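Here's a solo chain for you in structure tokens, the form predicted alone.
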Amino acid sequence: MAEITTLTEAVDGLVRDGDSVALEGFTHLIPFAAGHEILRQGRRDLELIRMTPDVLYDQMIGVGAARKLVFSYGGNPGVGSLHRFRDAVEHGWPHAVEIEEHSHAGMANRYVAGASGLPCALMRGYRGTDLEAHTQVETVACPFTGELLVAVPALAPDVSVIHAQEADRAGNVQLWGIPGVQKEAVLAARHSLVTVERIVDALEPRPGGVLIPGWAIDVVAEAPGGSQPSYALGLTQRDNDFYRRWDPIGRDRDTFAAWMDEHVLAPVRS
């Protein structure tokens, strides 16, 4: 049965420096409230792992937490660049940051194959690409009929971090909306944070719902609201305002210090 304690004590007994961390959610249920107390807790050296990183991992990798991002695409959506992910990648600030690329499809495979125990997933993605000479993929014959295909390798994040709309008092937890690779990357993870909207008696099943067992999550944590400025469908609302908002914050580099040691950072100090 998973462990339901508060966010802090969550972050404090599950995250450490120099881990690999995949904050996961595809355009809702994206793990804010986590990913900025990782950030209060001055957390760094960390391997920050995500299908597309969006505004959270451009304020991780801006305060100088990252060392390395494994990604698919990053970007501001709907807006443009993460200008934080590019200073680092660009002119090495606040501090150089290694990238692996995928695609949407490899990386889903190699959190699939991560889940599964597997070593690797084999797919047809990558080749005629340039990217795959510039990540980490083989080639491979299949055995059967000789097609030549790729490899790309399991993904085990130390710790995985998903936001979902509802847990029952035993520790499972339920979402729902648009699916991503939430449940894989629980599963694929040596351990795993789930923070939700509401602790609820009972789970109801609802259409589309992804169910995830209390025995595969390590600990839960109630954060009304922790997917904000993303939404949880049902329950909040994507701030659209915000992501627009963030364009010109996080293109200069006094104004995103201001603005994380104002609204993320400050309440460590507090």
Contents of the next structure:
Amino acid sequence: MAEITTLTEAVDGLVRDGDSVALEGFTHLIPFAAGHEILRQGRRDLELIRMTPDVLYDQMIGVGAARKLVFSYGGNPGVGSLHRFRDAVEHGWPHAVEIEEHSHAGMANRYVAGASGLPCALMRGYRGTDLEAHTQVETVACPFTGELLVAVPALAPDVSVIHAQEADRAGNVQLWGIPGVQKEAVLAARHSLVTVERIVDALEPRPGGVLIPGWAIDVVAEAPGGSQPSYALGLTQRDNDFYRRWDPIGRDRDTFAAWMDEHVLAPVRS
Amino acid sequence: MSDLQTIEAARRLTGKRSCFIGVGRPSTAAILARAVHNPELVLVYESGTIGAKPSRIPLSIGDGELAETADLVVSVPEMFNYWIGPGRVEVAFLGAAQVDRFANLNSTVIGPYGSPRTRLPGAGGAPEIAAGCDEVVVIAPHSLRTFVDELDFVTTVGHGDGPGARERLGFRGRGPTAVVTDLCVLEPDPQTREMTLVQLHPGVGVDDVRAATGWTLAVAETLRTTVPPTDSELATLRELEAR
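Same protein, the form predicted in complex with the partner chain this time rather than the form predicted alone?
Everything in the complex follows now, all chains and molecules, and the chain you saw is the first one.
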């Protein structure tokens, strides 16, 4: 059964300097509140794993929390560049970040392998691209047909963090809408934290709902609005204006630092 | 950028069953196609929404309206392993920062990989989408910056190094069937697989296209002219952009 605690205690108990940490949520249900709490607690030297780094990892990289980034698409969806990510890769600011990149299909299959307890996953992909030479993939022959396939190594983060709409008091979690790779990320990880919009007495089954039992999760913490400026379908709206506003904030080092100090790093007043 | 590029891309979805789309211009073109040419068109977004029916152009591929209007919403592993990989989606619209003569695409870096001048977003779903979908339509602005002799990085294979390349790599789809730009349409030569100028937008000359292309462009013997936007196409596009 998952322990239900505060976000502050959850992050304090689970995330160490140097950990590999996956904060997942494919455009929808991005765990911003948990990521910000990791930054407020000053965690550093992290291996940050995420298919689409999005504004959240732009912030974490820009603050200097990342040693390495494992990803498949580092853009601000519909807007353009993630300028803090670019500054780190192009100019090593605030320090150099090691990168390991894949395709979406590769990352998704790496999580599937991790959730399955397998060392790797087989897929068609990467062949003929320059990615093959710059990332962790190996060509293997299918033992039954001889077809050349690609093996990608399993992802097994020290900690996976996701956001969901609801949990009950036993820590059983339900999310609905775009499910991304959240279930796989939780099951692939050594430890997991799920933040939720609300804790309810009983989960009401939803069409297309993804259920993760409390006994497969370490910690659940309530964080209303915890995926903003992303969203939780049915409860909050994606703040598209914020994603547009982020472009000039993220573009300039000083503007970024001041914004982070004011909105994220300053102690939370509730 | 011309409306005609969006409108011409949309026309390519007439009679097609399904289309895989990213954000931006491809999304606008596919929504326009559904509104004007093909109301049954199944829109598939990388975020996992299959059969989405957006009433306006989404900013991100994960906007709430896509999930709320979809026929089904699937996880990312299911999207790539069950739907994209086996070729269940007919057409894919892809963009890129660089395109070469075989419609191979770069969306990873400008400059050397280890010390890039410009770090681009990366592969996303493109490599496997281009390998698996039956056909790919590339949508890109026509300039020397984009249409280059040699890619800085091969993110996504189009027709590789020419005839037989896709077959050798074991790809199931036919690869790029068109590159739609703001000047013209290029299509692969049946023998060489090289992207060849086959259609000019009204008012554009062959020399304009040559001047914006970074390799010695192959030109078809007979060139078509793009049909100017119809009232219905233009009105629907304006309405979509205003929402």
